[in-house]
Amino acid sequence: MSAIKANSYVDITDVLCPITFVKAKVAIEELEDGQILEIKMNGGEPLNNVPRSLKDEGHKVVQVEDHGNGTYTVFVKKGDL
């Protein structure tokens, strides 16, 4: 497990792109600047697209954890640019 303390958590392993980004975007918009969102997602398209899209929106990907089973946890800091 990560030592990073998230302020909020969203699991998007059960949804497909582009809804994965929509769910992550809605979750991060509920946070204050500087807070951390923990996102559980599948590898492949979500892992390629969601962190990049959040970075494009002005957020910072702090850490990516590979669970070794096709799922990942991505920690994103809101508005760190």
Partner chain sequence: MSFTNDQLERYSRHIILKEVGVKGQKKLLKSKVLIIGTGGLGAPAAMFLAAAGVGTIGLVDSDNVELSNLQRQIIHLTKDVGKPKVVSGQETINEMNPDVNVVTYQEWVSSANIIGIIKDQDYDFIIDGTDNFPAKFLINDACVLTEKPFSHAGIIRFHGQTMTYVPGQGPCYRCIFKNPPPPDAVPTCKQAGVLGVMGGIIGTIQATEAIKYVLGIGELLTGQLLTYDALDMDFRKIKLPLVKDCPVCGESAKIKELIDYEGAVCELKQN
The other form holds:
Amino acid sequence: MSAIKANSYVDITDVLCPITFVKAKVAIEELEDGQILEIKMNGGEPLNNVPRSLKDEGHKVVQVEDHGNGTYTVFVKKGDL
Amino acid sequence: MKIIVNGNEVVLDKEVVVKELLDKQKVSMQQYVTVQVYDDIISRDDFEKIALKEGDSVEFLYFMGGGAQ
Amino acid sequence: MSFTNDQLERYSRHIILKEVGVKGQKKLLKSKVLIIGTGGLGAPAAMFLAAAGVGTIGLVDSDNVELSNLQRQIIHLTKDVGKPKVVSGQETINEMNPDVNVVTYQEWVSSANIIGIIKDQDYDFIIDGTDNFPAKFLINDACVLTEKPFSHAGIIRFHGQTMTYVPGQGPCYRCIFKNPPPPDAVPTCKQAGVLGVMGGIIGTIQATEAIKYVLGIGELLTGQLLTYDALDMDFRKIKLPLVKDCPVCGESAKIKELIDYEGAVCELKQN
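Please supply the corresponding structure for the form predicted together with the partner chain (the preceding block corresponds to the form predicted alone).
First the chain shown before, then all remaining chains and molecules of the complex.
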């Protein structure tokens, strides 16, 4: 299990692009700078694109966990925009 | 002499006042045209007094209605 | 206020934009834009503002939809002919986006009602989509006196122009055009014709300015007149000076009250 303590959690495994990123973005905008968002997502397209889009907006991906069943948990630290 | 009128170069054989330029450019209803030379809006009373100089940038601004009907 | 799943999906292309995001979309949903004239300019402006999720849209127009309007006033449909334009506009917006509250004013603006209309919902931004100079000067003066930003525009034949006034940040319409031309001196669309898409292009630019103002992003057309010539496909931005002795927004402004100018004969029914 992760040692990272997240401030908020969002599951985007049940939606498709671009709502994946939209839901992650909505969740992270509600946090304060430096807080951590835990995002559960599917592998493939979401895993390829969502963390990259969040990085482009100035946030930092701190850890990625592979659950071995096609889903992943990505921890993102909110950056100062 | 070259001046710029609404972004286009206009070649003149002699110095002209604003009124002469309006005539030369075949601007109709001159009393309703706003003339701007660089950052100044020229009063209509001065159309025959203000002479244009080499390289001046002149804008003719027109009333434009339309929209609803 | 948090978004429903439908809203997340509807506004996803906005929310993805760094310059809009969740906060910007919420600003849009809380914003109030007044559109005066639901015609060639106002119709496309209203539709894009509604699609964008501007929460309150005021529509001002006294006219009914005529068949000759449909060549360019895309908010009205063939079945709407004969209906008040504000009602037709409201119906189209309601079908497009249930998030938008449409407030209708089925009247012409005049010195007697314009301030009341602007204050009715304390609109954030005003779009001048009118077709006559008395209304254009009235809207300018009312916005200067109530300190409201607005977008001016005009279209005729293959030409269009637009500028944005923001209090204290640049010239007003009267700085550039001191007084309205006498009635019938300058042709209107009805007399001169207009390519239908002109309102689409210029009205959509007006909607863009309203959205940018609400979001606080980018550079507005303050102190600049954008002119468009569709035949040459030429856009030009003309830098406009601030006129210190402007009779309405200048340092010692003489105009303190609104003026009802006489309209052109063919527009008399509006006044």
